[in-house]
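First, one chain by itself in structure tokens, the form predicted alone.
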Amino acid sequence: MKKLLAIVSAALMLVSCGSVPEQKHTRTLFCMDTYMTLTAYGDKADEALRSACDAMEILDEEWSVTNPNSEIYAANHAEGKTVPISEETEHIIKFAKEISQQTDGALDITIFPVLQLWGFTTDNYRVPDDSEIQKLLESVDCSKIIADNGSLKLPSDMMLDLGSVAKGYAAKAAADVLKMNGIKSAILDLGGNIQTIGLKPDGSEWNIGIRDPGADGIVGTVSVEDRSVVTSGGYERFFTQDGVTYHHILDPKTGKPANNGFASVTIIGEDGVNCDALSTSLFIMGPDKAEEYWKQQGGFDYIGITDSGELILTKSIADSFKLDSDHMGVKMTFVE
């Protein structure tokens, strides 16, 4: 938390009345198991890219499943004891035990051990069988988790992974970061999450590609400013046995690739943390499931992209979003 702090204070330190906005800027790193892409406009920009890049890395550090010296690898391995966490830490697993409950279990952040099981966290891919998920679900329940006061305590045959809303909260982090050093215009790449602030020099919004989750290219361009938007779709992480392909977004419930109708979810809205989460747990649910929690908790805007290609968009996104030319035949339902 105290490097966290000391990069803020540094980036408030940056900030200077003479920015320049058309001065682009670009960072790129390797975090948080993706390749990150950072672009700020400003005279002071290339400073404040720096920082952020710093901010995220000390997340990636403290958030890490590998690293001996992280937070979440500490509490993994405690076997049952209390571990001290920052701050974020806290936060985050807080925010992630809101959101199971919110969603009915579509996110939980202790199935890392069935991922493990599945090779998706090693590449070293298997079909398990039914009996050693099940043995393994037993221990998926982030209800469990006791996090407050700075300390952290897993029951002992439990482990978690904060890969489904650390990228969102590193994205939210970054933009801080960046806003208080005076930038008005920048977009963040984290693979698969962006995160625009303002608008693009020129005044214009920013225009987003959503990938074909069945194709090369995008089925279309939404047009934001100053949001984040994040999809999570089965073509991300896959591997194909017997003919048969398995992806990585496993539904809590049944140890198994999720399979309700969604080929991806592109969640839209002003807060990165909760647009990465809704975007796995949408996908989870599948498309009627994902429309009841729109309705009941709003807050957000989606774009749901169905196994057999349709889109299914919330109304209010709908003046932002635009088909492909290759697309244009493509069916579209709106949510309203």
The other form holds:
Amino acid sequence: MKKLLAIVSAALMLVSCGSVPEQKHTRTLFCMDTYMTLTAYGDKADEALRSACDAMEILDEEWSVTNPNSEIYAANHAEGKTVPISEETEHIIKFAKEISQQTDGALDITIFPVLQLWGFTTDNYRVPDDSEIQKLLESVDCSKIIADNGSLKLPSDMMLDLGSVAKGYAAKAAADVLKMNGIKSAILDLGGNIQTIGLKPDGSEWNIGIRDPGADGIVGTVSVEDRSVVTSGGYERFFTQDGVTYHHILDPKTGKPANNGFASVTIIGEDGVNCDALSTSLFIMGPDKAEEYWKQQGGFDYIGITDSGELILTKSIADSFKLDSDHMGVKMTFVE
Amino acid sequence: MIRSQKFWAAVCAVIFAGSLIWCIVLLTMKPGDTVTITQDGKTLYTIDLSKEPDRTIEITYEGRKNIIEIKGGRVHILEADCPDKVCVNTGWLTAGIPIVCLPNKLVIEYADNDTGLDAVAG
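Output the form predicted in complex with the partner chain next; the form predicted alone has already been displayed.
Following is the full complex, with the preceding chain placed first.
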């Protein structure tokens, strides 16, 4: 009898030690011109992830600049006529116009024709003449877009591209779907555009690396709960001609690759759409204007890496940020 | 009585020593060297970089080509015949940053992640 008790209690101890962790589910997909990895925890996570992927694929179909069935393609080829758009398309265009105004034109979703001129849309890269750029810049002004009551009107000489805000919106939409399905813990990686839900299943914060714009690997790690972490940098898509490197983030004021002092900017905030739009905007602004903008608007944190490799970060994120062991000597400036 | 006590003491010692060795083995093992190469969701190669000799792998997709190079326990895309070269520009594979060739739906990434990183923004 004693033996039996001992065996039973030993078995109980073993079972209690190995508490079952929440089930991890992962889905990957190619969507919005990027590779996405979505991970969620819980019994219903697989089903929820499938719905989240569906939601993003619908947005991709509506917003693609190359798919002739997309709303954006229709607007770009409507020769100035009005086209019908979905609620989310109207929503994101209104948002992009608002950010453009707030950032004094640092972000402009009508820069697309200039992007085409440089060959960034077709991969037939070339450095255009100033006169060519100036001519096209005349038709870059998103305040001229009219998106209202389910319809969109674009002047005939203008073209739209939601590339600078689409992934952020998709991440938010996917996160909303997951939350609606009862998911409490998830991490969505939309090609380096990161959205987290809640905490990790073990109750700790998510550790998000910040990519080193000048080398392989990361410069440091930021720990977050229920936040978006989005980085913009010129290192991903670029070409080199006569020893000069030209990247794909164009400054709407000059029509040329933004060259105002930042190699990358990471935004940490609650709203994925806002983070996506602001990472591009602050990258284009450069360190001084970015700081000024943050002081005026606030509501988010940022980590900027300058062309010379220095870090500029908001004081409020400093405690959550850890430098990578290879970057211990890096100069850090805090903004507050 | 004393003999049986000695016996149990020896058994405990053996178990203790065994678990200690096992702990050391677990702690010093270098996981996270396994890399998967997938195309359009299908796994083409699973490679343990710590054991793989230096070599190149050529992968074609709809007539287009990527050349993957494994060298000194690291992996990168050496050549691609797409014009944008994003996959080549990504450089050597690091944890959390998959190497992706979008036109050819090719992805190289670590199979398991032991770096403590949940994702990399960039």
